[in-house]
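Given as structure tokens, the chain that follows is alone and in the form predicted on its own.
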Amino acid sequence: MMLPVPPAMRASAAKSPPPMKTVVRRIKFESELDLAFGERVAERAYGQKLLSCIQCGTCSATCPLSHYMDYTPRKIIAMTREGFKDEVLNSLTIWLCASCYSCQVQCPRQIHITDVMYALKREAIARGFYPAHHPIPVLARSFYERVFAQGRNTESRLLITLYLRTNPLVMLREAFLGFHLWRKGRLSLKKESIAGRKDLRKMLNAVEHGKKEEPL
């Protein structure tokens, strides 16, 4: 004789099993690391002082945005030096850096931490390792495109391009502020340009071709 199944157990049995969670391995073997990555970053960040970091944490303590970062500046330095290339280039930290140079000024080893962040940003942009529609790399590309085309940057047109490429709803939300600035003469829709645009493009193209930087 079979015992009756309680209603609560029948209801739980009728439900589909919960979906399996993806297991992410957080530990890497030394053979999986790029051990020369730190040296290459140090060369592009003006010197080998990156390798002399004592991990005191002063950079993280002075950074005003460290609370919002997935890895603090101290951890980014350590991971860069130890060869965690993919984790560093895919981190949100390098995009949150405000270039305030507070970490660099306070660093007891005088490491150019802000320049390290710039080097990592350039490499991440070159490889496409940044969140989709993230405003900072989009802003950098849009700014360069406008300077390359016109020789000057028009702030209002740059903001419109940024919002259209990232989140148009933000442009609607900021429309009243933009109108107020335009009415006060603080924001202009007029396209600004210089006379020697062709010469500037030749110079920028020469700089780009002269770089010939190998991937990090």
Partner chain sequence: MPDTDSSHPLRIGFYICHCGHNIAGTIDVASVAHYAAALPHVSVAREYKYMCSDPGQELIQKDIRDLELNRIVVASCSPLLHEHTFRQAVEKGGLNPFFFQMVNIREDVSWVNDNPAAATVKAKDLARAAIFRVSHHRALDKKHVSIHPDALVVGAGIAGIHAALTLANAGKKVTLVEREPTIGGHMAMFDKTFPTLDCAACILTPKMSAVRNHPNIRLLSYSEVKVVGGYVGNYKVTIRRKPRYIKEELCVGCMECIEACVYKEGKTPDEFNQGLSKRKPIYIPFPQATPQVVVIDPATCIEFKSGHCKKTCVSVCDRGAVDFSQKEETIDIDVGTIILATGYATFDPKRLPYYGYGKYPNVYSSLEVERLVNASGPTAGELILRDGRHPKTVGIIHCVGSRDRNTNRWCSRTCCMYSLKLAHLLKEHTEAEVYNFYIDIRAAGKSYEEFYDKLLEENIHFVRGRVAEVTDWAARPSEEGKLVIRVEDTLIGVVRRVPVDMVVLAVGMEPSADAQDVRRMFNISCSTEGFFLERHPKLAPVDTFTDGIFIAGACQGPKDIPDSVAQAGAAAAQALTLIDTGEVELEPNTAYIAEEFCSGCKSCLGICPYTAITRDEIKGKAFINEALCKGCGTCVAACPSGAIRQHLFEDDQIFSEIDGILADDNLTTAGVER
Contents of the next structure:
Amino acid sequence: MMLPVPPAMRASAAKSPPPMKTVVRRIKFESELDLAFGERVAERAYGQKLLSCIQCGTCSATCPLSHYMDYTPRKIIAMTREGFKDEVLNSLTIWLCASCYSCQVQCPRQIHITDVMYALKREAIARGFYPAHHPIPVLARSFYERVFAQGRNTESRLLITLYLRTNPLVMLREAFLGFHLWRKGRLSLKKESIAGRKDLRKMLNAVEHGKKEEPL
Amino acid sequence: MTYLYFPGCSLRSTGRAYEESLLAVCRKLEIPLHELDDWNCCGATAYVSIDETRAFTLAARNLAIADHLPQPDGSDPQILAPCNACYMVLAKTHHFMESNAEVRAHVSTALHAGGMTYTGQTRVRHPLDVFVNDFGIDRIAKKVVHPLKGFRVACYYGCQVVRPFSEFDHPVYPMTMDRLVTALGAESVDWPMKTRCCGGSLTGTIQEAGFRLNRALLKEATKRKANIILTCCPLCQHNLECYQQRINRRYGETINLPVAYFTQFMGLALGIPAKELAIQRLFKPPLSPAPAGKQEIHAHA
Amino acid sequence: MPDTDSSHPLRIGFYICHCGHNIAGTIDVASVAHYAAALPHVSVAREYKYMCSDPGQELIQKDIRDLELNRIVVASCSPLLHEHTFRQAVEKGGLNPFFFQMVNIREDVSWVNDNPAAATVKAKDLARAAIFRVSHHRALDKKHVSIHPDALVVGAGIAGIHAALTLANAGKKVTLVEREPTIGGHMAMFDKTFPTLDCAACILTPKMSAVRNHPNIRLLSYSEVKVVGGYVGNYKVTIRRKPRYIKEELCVGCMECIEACVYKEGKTPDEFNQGLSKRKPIYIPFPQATPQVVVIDPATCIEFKSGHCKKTCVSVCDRGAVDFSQKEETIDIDVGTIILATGYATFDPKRLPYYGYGKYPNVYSSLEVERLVNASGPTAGELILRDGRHPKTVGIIHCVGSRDRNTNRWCSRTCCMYSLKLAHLLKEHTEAEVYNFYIDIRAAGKSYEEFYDKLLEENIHFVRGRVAEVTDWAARPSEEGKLVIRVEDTLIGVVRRVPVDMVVLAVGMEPSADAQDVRRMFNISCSTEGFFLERHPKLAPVDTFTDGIFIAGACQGPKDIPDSVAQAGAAAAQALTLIDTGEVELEPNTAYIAEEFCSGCKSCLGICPYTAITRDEIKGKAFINEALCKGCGTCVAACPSGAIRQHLFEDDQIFSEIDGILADDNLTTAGVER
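Having seen the form predicted on its own, could you now give me the structure of the form predicted in complex with its partner chain?
What follows is the whole complex; the chain from before opens it.
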């Protein structure tokens, strides 16, 4: 007599057995941590509130992007506070933050979480702690250079630079949309700039002499 | 009171319809605008990811330009920033220049190198706030010539217009735009996503994440029988409008919602011709939901 | 040469306390003693480990006798703690207790200074100032006032009830004032109580009827205190009795008038049931209400609104208890002591719109759920939601309006436990899946942890995470028609979406809306959160800074029933101590009028915060009631003719102290002689 096979069993029978999971040794020695990291980040993100985190997870739950993150925002705060510097700076989380500030306005400890993410992003970019051609840091840097030079951003040119520096194939995918926008008068290739470019650059260069962030 | 108009980079490209409709509405309501002289990019969210003090300096240059233009009546100069990101960044910079001595010292030094100073006079305002709270919702209601009956509007505020440096409405459940569209004769749809982020530039970088955020917004607005989404930010409008077809293809959805600027919507109610409101620049113009059927608004406007 | 009140020359004794490491760890006490010894008129300067200990006090007394000291200075901790101790020691040694000055070198110096050299210099400066000052001290008499034996208890929740009964059982006459038409407070609304799950009404109502029947308790329900005057032992209180439009002495609570009301159905949200049911304009809050007397709400009664009601309530009452002409009354009473037990308010969850309270019908506050599961509640204990459904899944959200810098920073202490209780009751009533979303479980009371343990075994879900939002946004077919709770399960590290039928918001406890008005009326203080402030957080938890006024229950801070009752007992004991002592000693640092200088200008009258100053119309001079004066000094500074002075703060005393502070550090024998 044939017994009906549960669908799950059938599916697994059809496929080859899953590969054996390799064991991973996971332990953290205090000597590997940077215990003062939390305080330094807190200082850079306006105040000691970071240290008052009660790990309630409101930030993660309100974050629209936390489900793509390798560590939820709450974990980033915990790891920052405890000095897991390398893990934090290498995380995908800091790049996914879209600066919507929902965590910050709902945090019961009023931690400036978005500013924490910015501080970590800056540190990661300064140290080159991101995958090559990762679009987000590349976009940030391209934007930065363009505005530094011209005082304004030209959206179309920024995107072209981004695609050239990350994945030129994407440009083909986006060309169709670009064409549509152009037809509607919503795309301009004209380079935008301001008259006071020279003075602006003087200002931005003055920051170099004023406040240069020390590595965290 | 003349508002110092700060278009920001987007309103000169993808957000042109926002600029054109905003200017048309201000003309109609006789709200005087003067474009801020030689304004520069606010720095958005990207600049601060590279260098924070420079990001503050960049934004502060705009505040400093306005700072020297006090009003004839002695009131503080007010920057009108229609883009949510510009609004937030400028407001944040003002906030830190007021409350953080270290930021103030470094940024002032930098501004000085370019021959500028910022004394902290400038106020940063969003048109939504200005129309509803300065001009007044009752006065707007009185000027409505085409009540927008039949429109079920999903008001989409985006994130940065109400937080965290803005004070004119609740940071999670704002109502300003809902009250405005009701005054225009339309119905506002209650939905829980009005400040849920559209992903910003993620649609161009990590597209899967960006698309899914927009898909959730579009699906929910559709499900609640909204027949239009209104936005007050060029990036939100771009994301929600331009990627609809690709979202449909990628996830097998059948979303088909017009996404317009709230200023365009206001203009229609105030009787401004569709062309002046740049309705033609939308991929999908708002349809009149009147029983007559799919009559396009600009046909009778 | 200052007035010594004796023919002897000044002989000052100076004592510096180590206070273990508290002082000596930072200040070089030997050096301070050595320095003081060389100052003018100082006969002896000693250091000792603990000056407040018996040997320390005996040291002072022995020196007074042996060395004929006539002034004493002790440098140690805050006068708030030990001034009384040392004054007594000085008195036992045979001196007037006010020939004494205390220097605070602990709170003011060693605890707030980490530089030993600077701290030692500051200690010397302060010691020198006190030594200069004490030379100018005068002998003062202690004053006593008698204590009226009657007491007032304000608020008749469980704390007020317990305090009133304790006093009454000890034979004291008590007036118990309650704002609402019935006593019982919040506890009367609760269903079961944690952790024992005994029914709140079953344990509360016997105490309520004991109050009603006690010969020593005068219960004034539906009444509010309006004016408080007087001082410790002699308070004069005016109480406003709101009209019930029912003669309380005639009504027997048969409720036939309610039945007969022209309204066939209730139309007004029932306050006692948190608006979950409707009541008529004539009503009784709940079946065991005390007093068992109905009340008419003039805002909704047709007779009051139009004057054209058939008044069926009047005709049905054969005792003639209904009285539409009743007016507000005021009652004046004299009491010696007052206990405030004015309770708390629950946090209004509408302040957190992301939890959807007031928007989604099936989001409830915890107090509403107490009524909902109660057998005498709006649904007779059957769990029917506002939309008519029975819940299959319930989510209880903890810390709503607690532990949040955006609303209330404090932990409300009770919510964890009542949430566990509600979880148990909801599961018992409905067999639903019940989730608790918590940040930390605080189950620190007696048998509380065991209760938590039991709940875990009942298979209640415990998800550690603060909920970010409750929406009706369905992202999956399984979420359609549900309320979706979005939370990070922080123990697993994943954001979860939990669809439920019912959301319970465990709202926190906060000060009553009018706590500030009450505080001003009784002239006590509030902490920054707005709860009434106790005199000392550990050692005087039910006293206030106003003598004769005590606090009990949740008006002092969030508290559960056992703690409220314990505190009410403590407050009653403190009041009894005062009453049975019969009199109280007053601080002599009061202001007094030098009549020859007083022009009768009245500038002092309005500025006295304690209304201690009146004008003697016959003499045309100001008069200070010493029992009312708290020695704040406002009038002393304000008097344009310098006619008001203050004991222990005489001009020469203050100036000599200032001279002492400003004098050269290296001063030895010069300076005092002025």
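Residue numbers count along the first chain shown, from 1. Think of the rigid core as the biggest set of C-alphas that the two forms share within 1.5 Å after superposition. Being a predicted model, the structure only gives us computed values, none of them experimental.
In the core-superposed comparison between these two forms, the CA atom of Arg26 travels 3.1 Å.
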